[in-house]
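Consider the single chain below, provided in structure tokens and representing the form predicted on its own.
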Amino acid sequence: MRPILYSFRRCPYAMRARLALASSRVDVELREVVLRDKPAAFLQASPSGTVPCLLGPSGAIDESLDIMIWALRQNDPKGWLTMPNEGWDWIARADGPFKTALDRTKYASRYADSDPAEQRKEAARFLSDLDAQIDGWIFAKATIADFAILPFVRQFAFIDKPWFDQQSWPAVQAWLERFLASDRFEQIMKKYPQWQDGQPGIAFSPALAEHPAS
């Protein structure tokens, strides 16, 4: 049987674990999740009960990045993984500091302790310093680090679009805007019915195919 994936089309972790699924090629079930209404069976198969989660043959695998991982790891043809150990330091930044100031920036109503306009210069740093690193792709080409961080940056641009435009980061921005326009972002960005119990999910394939798993 295949890897069942859950997942949510617009949460920037999914994003990256079917980049870099649709990359190796590693054929899934896809059942995408409604968060507000969590099917039991997406519950107990994720300890955290977020997603993206793949279930596969030896259990739950929770963290986004590590699915990316245990993808390329199955079959890494365009060799993502092939990456200077800086790149590791670049997707924690992200993950880090980065997602942080996003969310406080994004969602300042939830932390009343914060100013918004301080996370987005913490994050506006750490986006100076992505734009001094980029020459097309973080390093002489794509690799994972590209495309774990790049759905955050998607994410945070579009908080307020005409600023985040109106900024110095002319690598990062045409960086940002060729991923946008890529054939890989419409394709892992297709719209799947919600998935209840007991129904067929999709087969999430290199093709992308929508038809229910068989």
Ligand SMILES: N[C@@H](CCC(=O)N[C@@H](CS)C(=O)NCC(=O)O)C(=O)O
The other form holds:
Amino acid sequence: MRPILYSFRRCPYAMRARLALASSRVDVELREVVLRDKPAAFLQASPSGTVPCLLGPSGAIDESLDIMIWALRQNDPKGWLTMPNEGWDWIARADGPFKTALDRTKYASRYADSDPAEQRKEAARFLSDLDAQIDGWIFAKATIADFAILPFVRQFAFIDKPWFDQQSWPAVQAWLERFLASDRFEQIMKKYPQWQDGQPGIAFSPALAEHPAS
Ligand SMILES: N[C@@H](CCC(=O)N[C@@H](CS)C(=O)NCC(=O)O)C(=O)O
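Given the form predicted on its own above, what does the protein look like in the form predicted together with this ligand?
Below is the whole assembly, all chains and molecules, this chain first.
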């Protein structure tokens, strides 16, 4: 049986899972979940009820980073897993303090006791540090860290894109723009109809055009 990926197009966690699956070319069946209308089969498969969730031969993988690693361990043609150890620290900082500050900036009304301006500054500290680190990529070549973090920087940037573009983070801005313009991004953002219980899934095996910049 082909593994099943429960996904949601605009979710940054699902995006990074799809990036790794696309790069590894591991064949999966994609089921597009609408979060306000979660299908029963998804709720049965996913211990946390969050997307992405990969249902494979050895059970469910419920964390997007674990799905990335699972896919790349099978096939890693671009060597994304060949990364200095500090790459994992960058991912942890992005998933932890940066994502927390991002949510408190973007969804300020949900966090009555936090100040969105302060939260934006907190997120900006991470992006300034990242800007000093990036020279094309976070390391000398593309790694899992780039693709684990890019969807969240995208989400942050589009809270207020004119403001983001005015900041002095030239390396981060160029890194994000190149990603947004890449064939890789286009492939993983293709639209799929909502999946409903009982329906067949749709193959997710994007044949990526080779593109030196992506
Ligand atoms: N730690 C999880 C987090 C995934 C997550 O929070 N996904 C959001 C969507 S972006 C979700 O499914 N939320 C559940 C909901 O909105 O009901 C992962 O990395 O996969």
